[in-house]
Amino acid sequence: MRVLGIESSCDETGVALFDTDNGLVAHRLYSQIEIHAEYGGVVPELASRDHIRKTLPLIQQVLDDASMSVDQLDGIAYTQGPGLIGALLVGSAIGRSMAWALNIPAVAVHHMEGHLLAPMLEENPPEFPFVALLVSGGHTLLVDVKGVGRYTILGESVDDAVGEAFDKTAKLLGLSYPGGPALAKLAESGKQGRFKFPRPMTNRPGLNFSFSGLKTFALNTIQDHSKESRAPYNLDLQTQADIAYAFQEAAVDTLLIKSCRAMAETKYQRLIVAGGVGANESLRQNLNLKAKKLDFEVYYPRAEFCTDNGAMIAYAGSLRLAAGHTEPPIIKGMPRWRLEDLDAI
């Protein structure tokens, strides 16, 4: 089965072709970073308009890369949620309309299920069951995964997602958009020990997260060391780097503590890490050390599949289409959609 996947939930347009016999055949990704950098964050209306411009050309490029035509497709998968409603409707409208015109089945994919299954695209995919740590700009989740669609949320952020906290702290430091990677790069020059940030909610039972307080702690630290009383703050470069280091160290430690707690509670031997923050090198290095010490395995998608992409949607869609899941000819976006509400395969 040859499945076209369309991802348009936020600020990246992703298209991919997955063949259930031959694996990932082709994929393309367009990022809107330049469009939103001027505003320091994603502008939903601009995101939607750019998806309209880019999706059809990307579909054609992927088909050209695969030396295929649209009439050779067996199904279409598209992201229906969660995400920005306007952006979701673009991908849903294009994907569902193409499927109707071609008289082939279509399936709506949950964005976070796509991330959760992204490590399955690698040469050494994990076996079920496992714990999934899903970390992105919009989500921080620990999930008990017993199979496709068999998900139980173990813990989630009660406020800001970890990626959002990275981006907001980077903005406070005067770094360019997107802030997370810029903060991680700056932290490489930081000195350990100058600043000590809290590890939120790690001194109590449970697996939920909170990152808004960590962001506030960063703001107070920046203000205490700035020559200006309000933004833009005036910090010397070393102080910027030291704050970035302390923030990243605290965020990563918090994710490590909760992830290891989840592994102990479930007694599973496999942890997968996915989502944009999953590409963070400090997180990967420290998790690998913990996994070796505690005797469990960690799986990651390749860096290009940590961020939003069409490959994960095409793969997740292929599994659901093969199981007989299809969508009626209705165009729908779901900005909020619980992972636990998905049907099991």
Contents of the next structure:
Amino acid sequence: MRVLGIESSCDETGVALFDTDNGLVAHRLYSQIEIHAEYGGVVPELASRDHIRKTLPLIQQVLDDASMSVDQLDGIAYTQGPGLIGALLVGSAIGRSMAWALNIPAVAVHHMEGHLLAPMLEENPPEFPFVALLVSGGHTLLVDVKGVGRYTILGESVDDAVGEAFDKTAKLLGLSYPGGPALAKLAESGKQGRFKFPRPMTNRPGLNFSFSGLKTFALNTIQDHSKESRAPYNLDLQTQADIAYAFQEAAVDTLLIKSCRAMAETKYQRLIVAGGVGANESLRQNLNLKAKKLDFEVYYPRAEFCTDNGAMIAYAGSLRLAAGHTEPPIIKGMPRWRLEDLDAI
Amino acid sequence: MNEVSERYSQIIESEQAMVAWASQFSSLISAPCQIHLMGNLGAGKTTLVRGILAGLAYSGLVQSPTYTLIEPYETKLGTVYHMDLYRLGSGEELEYLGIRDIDGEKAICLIEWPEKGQGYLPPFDLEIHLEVQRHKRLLGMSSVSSKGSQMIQRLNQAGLQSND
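Now the other one: the form predicted together with the partner chain, given that the block above is the form predicted on its own.
Up next: the whole complex, starting with the chain shown before.
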């Protein structure tokens, strides 16, 4: 079965072709980062308009890459949520209409299910059950994954997502969008030990996260060392790097503590990490060390499949189509959609 | 005719104090009500919203709406909409977020970064400014409707201490 996958929930347009016999055949991504950089973040309506411009040409390119024509497709999968409503509607409208026109089944995919199944696209995929740490600009989740569609949320952020805290702290530090990777880069030249940030919600039981306080702590530290008392703040380069270091250290450490706690509670042997923050080098290095010490396996998708992409949607969609799940010919987007509300297959 | 604008200000010592203040303040809110929240990144806008929702007996999570832009909450006063317009390129985009679907006769809206939606937001009652002052916050409030003025008058009478 050959399934076309379309991802358009935020600021990346992703299209891919997954073949249940031959695996991932082709994938393409168009990133809107440059468009949004001058605004310092994703601009929802610009994102929707850009998805409209890019999706059809990307579909054509992916088919060309695979040396296939549309009538060789067996199904179409598209992200229906969660995400920005305008952006979701573009992918849903194109995906559902194409399937209608080609008279093939379509399936709506949950964006976060796509992320947590992304490591399955790699060699040596993890077996069920596992714990998934999903970390991005919009989400911070620890999920007990017993099988496809069998999800229990163990913990989530009670305020800001971890990627959002990275981006906002980066902005306070005067770094340009997208701030998270820029902050991580800056942290490389930071000195350990000069600043000590808190590890929110780690000294009490439970698996929820809080990252808003870390952002505020960064703001206070920046103000204490700024030559200007108001924004834009003025820090010397070393102080800027040291704050970036301390922030990243605290954010990573917090994710680490909670992930290990989830592993202990579930007694599972496998942890998967996905989402944009899953590409963070410091997180990966520290998790790998911990996993070795505590004797569990960690799985990551390749870096390009940590961030939003069409491959994970094509793959998740292929599993659901194979299990007989299809979407009626109604175009809709679901900006809020609980992972736990999905059907098991 | 312009309403006489009422004013109120208060130093907030900590995050906990912000939640406590906002929770008390929520008792003065009745639907419909439009409140604009101004202040820089990290000033405590979402914390203030969390306090208001706690005061309105909403006990679930109050996540940042930066990603979803608009989050509805069911409270004892009906639906409260928490919006974050930080990412809007222009106010026109509000049309695409379904702002017209919100029933202005009934709804309570708490809007962060309202300046990004200028020209496309309905008339509002109160403006709350949060200014970062080192580790404290200066909360300033002014009214732009008679309803808003009454709220501030009641706020002063209720003994939520003002520095004015």
